[in-house]
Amino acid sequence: MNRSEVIQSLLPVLRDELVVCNIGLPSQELHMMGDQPSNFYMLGTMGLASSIGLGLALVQEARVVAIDGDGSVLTNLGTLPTIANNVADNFTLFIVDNGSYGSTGDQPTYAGRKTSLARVAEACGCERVVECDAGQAAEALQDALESNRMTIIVCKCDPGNIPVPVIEKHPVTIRDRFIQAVRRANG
């Protein structure tokens, strides 16, 4: 399974969560497959989906899932110790680890070689780290959400991209409808 198939498998699990999705193709895939106002699509700022997701989880009660990629996490390794030291039990970081910078042409990342993002997260102090393969993605996410504990999931999958359209929504529209979704989620 590649990243787009992993994202597709997560859609039935992502019902009531606020979702912050990584820049580039992951956001475009999520938008194409399951657009909803509770999805915040990153259109810039590589490496910050996990940081934005954590910040959102810390300031409100609704469950937050950040869908990030191995390449993005590697560009912002400071996010893992920040997450470890600011526990938010309503936060799940789902790292799609395809061993490549998928949005820029599938150049290999170090996560596709020697670096284990699951071990890095554990070394940073993250207490609940789950590594799974693509076929277990939806189950791992469901378990994380049901645990009501902050969880880092590293999902190993194959590299590769599918053709997807760009997101035509204006960034202000994405922001505004997401803000409304956050307000609804928190009553």
Second form
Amino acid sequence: MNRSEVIQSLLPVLRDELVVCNIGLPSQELHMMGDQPSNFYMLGTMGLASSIGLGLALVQEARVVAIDGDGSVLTNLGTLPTIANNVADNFTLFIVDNGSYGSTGDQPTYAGRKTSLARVAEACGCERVVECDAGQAAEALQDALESNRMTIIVCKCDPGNIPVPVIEKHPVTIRDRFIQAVRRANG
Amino acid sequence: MSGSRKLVQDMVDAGIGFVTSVPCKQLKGVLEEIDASDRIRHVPANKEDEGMGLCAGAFLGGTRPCIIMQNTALGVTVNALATLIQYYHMPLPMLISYRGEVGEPVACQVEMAVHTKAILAQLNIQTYHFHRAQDAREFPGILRHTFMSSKPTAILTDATFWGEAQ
Ligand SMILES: [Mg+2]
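Alternative state: the form predicted together with its partner chain, after the form predicted alone:
Then the entire complex follows, led off by the chain already shown.
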């Protein structure tokens, strides 16, 4: 399974969640397959999905899922100590680890070589770290959401991309409908 | 009231509930006041662009954010400012220690000081320079302006200001 198949498998679990999605193909795939107002698509700024997700989770009570990639976590590796030391039990960081920079043409990342992001997260102090295969992605995410504990999921999958259109929604449109979804989620 | 305490009181009065920071010794007093405040959640960041991501998330969650950082960090935040904070029209007051100005003991700090206002001007970020202690009287208005306009603003605080404001 590649990233797009993993994201496809997550859609039923993501339906009622606030989702912050990584730049590039992950956001484009999520937008194409399962657009909803509670999805915040990153149109730029590689690496900050986990930071946006944590900031959001810390200031309100609804659950937040950040969908990130191995390359983006590597580019903002400082995010893992910040997450570990500012526990938000309504936060799940789901890292799609395909061992490659998918959006730029599947150049290999160090996460696909010697570096284990799960072990990095543990070493940073993250207390609930789950590594899973692509076929277990939805189950692992469901478990994390039901655990009511902050969880880092590292989902190993194959590289490879599908043709997918760019997101043409205006950033302020994405922002405004997401803020409304956050308000609804907090009743 | 110390200059640091007044700035933090102004943040609370402006409704700021979330602060991220990467420290500078000029901002030590402000950071201590923030940690002493039970009205502000302080989440230290490891890098300033990471901090801007945290602030964006807090804003999306309905909490007014602020970032505290050194001017040298502008070099690593240009992309986050342009493609996240500005592109999505988010408010972000940036309380910045303006290192490398008169009174600076470390020569290398001057190397980014000479670019500081040029980078901010290139990004069309409204910039306020606190040089004298009384300049801080503008802070409440600057914060109101930041959230009214939903844009980032830069508040540069130099060594002369901190010399007078302690
Ligand atoms: Mg990848």
